[in-house]
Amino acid sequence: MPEAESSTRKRIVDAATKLFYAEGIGRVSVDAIAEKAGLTKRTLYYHFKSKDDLIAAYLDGRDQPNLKQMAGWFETAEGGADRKVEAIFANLARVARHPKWKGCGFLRTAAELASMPGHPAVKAGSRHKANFEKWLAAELSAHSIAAPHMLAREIMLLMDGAFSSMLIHHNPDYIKAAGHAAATLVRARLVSATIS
């Protein structure tokens, strides 16, 4: 792709990201992105064949750095796995207190698009719990934790749980509490790992 080429779709892309989290998929025109990316419709057509295309590359772009600040929290924090664990959900927390903080994007979206299992976002959203899960079980291994890949799914549920709570809700003490639970998990494998 030539660099003019990647720098206007990339001028797309932010400008979805940034009018889709804030209001949401099903809020934001075409139009809207368009004129937020200062191009016409026109190019943005050029560049993405569908406003259903345009929302899955939203999700994809946010799925490796929201991986990566993750996977930061988790390797700056001190101790063991429980406390690596629970420092993601104290982060999440903290950042849930921001007054631009919408949730979780990927949950978002797959809300407003829950009668279209097969729509393209839907499946960027599944890519990244996956890669987040795929991920957490890697590093739970690396910690000589007993089946982490049922213990980083059970996390993720914990963690998904935890962000539809604070939309409704608005209260980020829910994603501290499931942190709290999921480093009991954590702990709680590790205590049997040692008994048997």
The other form holds:
There are 2 protein chains.
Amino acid sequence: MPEAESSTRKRIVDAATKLFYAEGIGRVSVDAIAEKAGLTKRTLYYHFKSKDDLIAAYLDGRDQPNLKQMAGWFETAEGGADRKVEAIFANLARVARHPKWKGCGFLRTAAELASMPGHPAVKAGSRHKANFEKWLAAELSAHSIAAPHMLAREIMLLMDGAFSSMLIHHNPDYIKAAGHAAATLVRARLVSATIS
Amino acid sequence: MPEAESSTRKRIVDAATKLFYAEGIGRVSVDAIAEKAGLTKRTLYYHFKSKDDLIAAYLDGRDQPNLKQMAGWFETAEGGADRKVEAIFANLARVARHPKWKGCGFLRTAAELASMPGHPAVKAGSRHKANFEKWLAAELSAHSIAAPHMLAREIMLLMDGAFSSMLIHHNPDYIKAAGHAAATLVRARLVSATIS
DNA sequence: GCATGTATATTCACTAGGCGGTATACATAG
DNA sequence: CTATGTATACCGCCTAGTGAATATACATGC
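With the form predicted on its own in hand, show me what the form predicted in complex with the DNA looks like.
Zooming out: every chain and molecule, the one shown earlier first.
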């Protein structure tokens, strides 16, 4: 019954997503995921060949939803590209206040798996960050901003720094500072575009 | 024998430092640390009341050495503050190529312990990052740069972003891009200082 | 229409080993 | 004789992963 995707498989990934993000991959047992999904561990191992596979599926499933959230914040914001970029950080600072917020799942997983650089979950994270950078560069380019790829990378660096600083200090001011710096960088490129 | 600090205790922390940084705190057992230190687990538990205590001791012990390394890179570099800041990133990009490099231990620990925000090791990381920010602001101030605290924070955000991006992409170009952006931000403040 | 075969999907019970932490004993030094 | 430090051996629990049986669905042969 290849009905789009086995609903059992989806239930497992959904349960894994909640637990892995909330607790970290090393602190969540396969038993706990099976229980949360309402089935036995043996069934889980019928759909995934190992825990590592499930970790990778968790991150692969977060790529598009995360990008869509960023894009939504960007598009909804009023004003020029600088205001739109700053809006992403402002929304990030808002949601990061929620007690369930635990940083960027991609970065946290890469940190946990630092001793396994070829792990499929780390690769999934690398792809996601590259997708974000690419999407942002395209948006900046559409707003007639100079050197959009370089600028997109700088903004992404500020954003990952904001994720990390928020996680270690638990203070949204760091995210706002990153947003302010990002907006300044955008305006600087706007100027040079106007000059040329 | 209170000889400065019990050499046994130091041996334990040294072993823990190597293993925690190389593998991540969740992947290292207390047994493994005891074996690496050349003693039994019971002796380890005589000196530390829990694994969590040992994790905190590991990060507390990295604060000053890490700061000294950054300061050394900054002071050794020739040129103005912009070149000195960029030199920190250039050195970071260099050491990050080494296969034993596994990112920033403070950030990785905060990522692993995201579900325990009050953990003493996370607090140790917060203190270290604050110390770095403070040191850098003082250096920038000594170089007659405007708004040194804000700038120091922006540079720290770029640095934490560089740590994270390097960990997920394994490509030092991200660290260099962060260094370039940081140097640009420094030069922008130099200009406004000259104007006023 | 009904038996049979086969692939998918699921459960219960289990293994072998690793985990953080501890009870107890023994050595050594002041 | 007491405090500090170290060792052997152990506990109860949790871990990722598995073997064997079972249930369901659906196609085929007759």
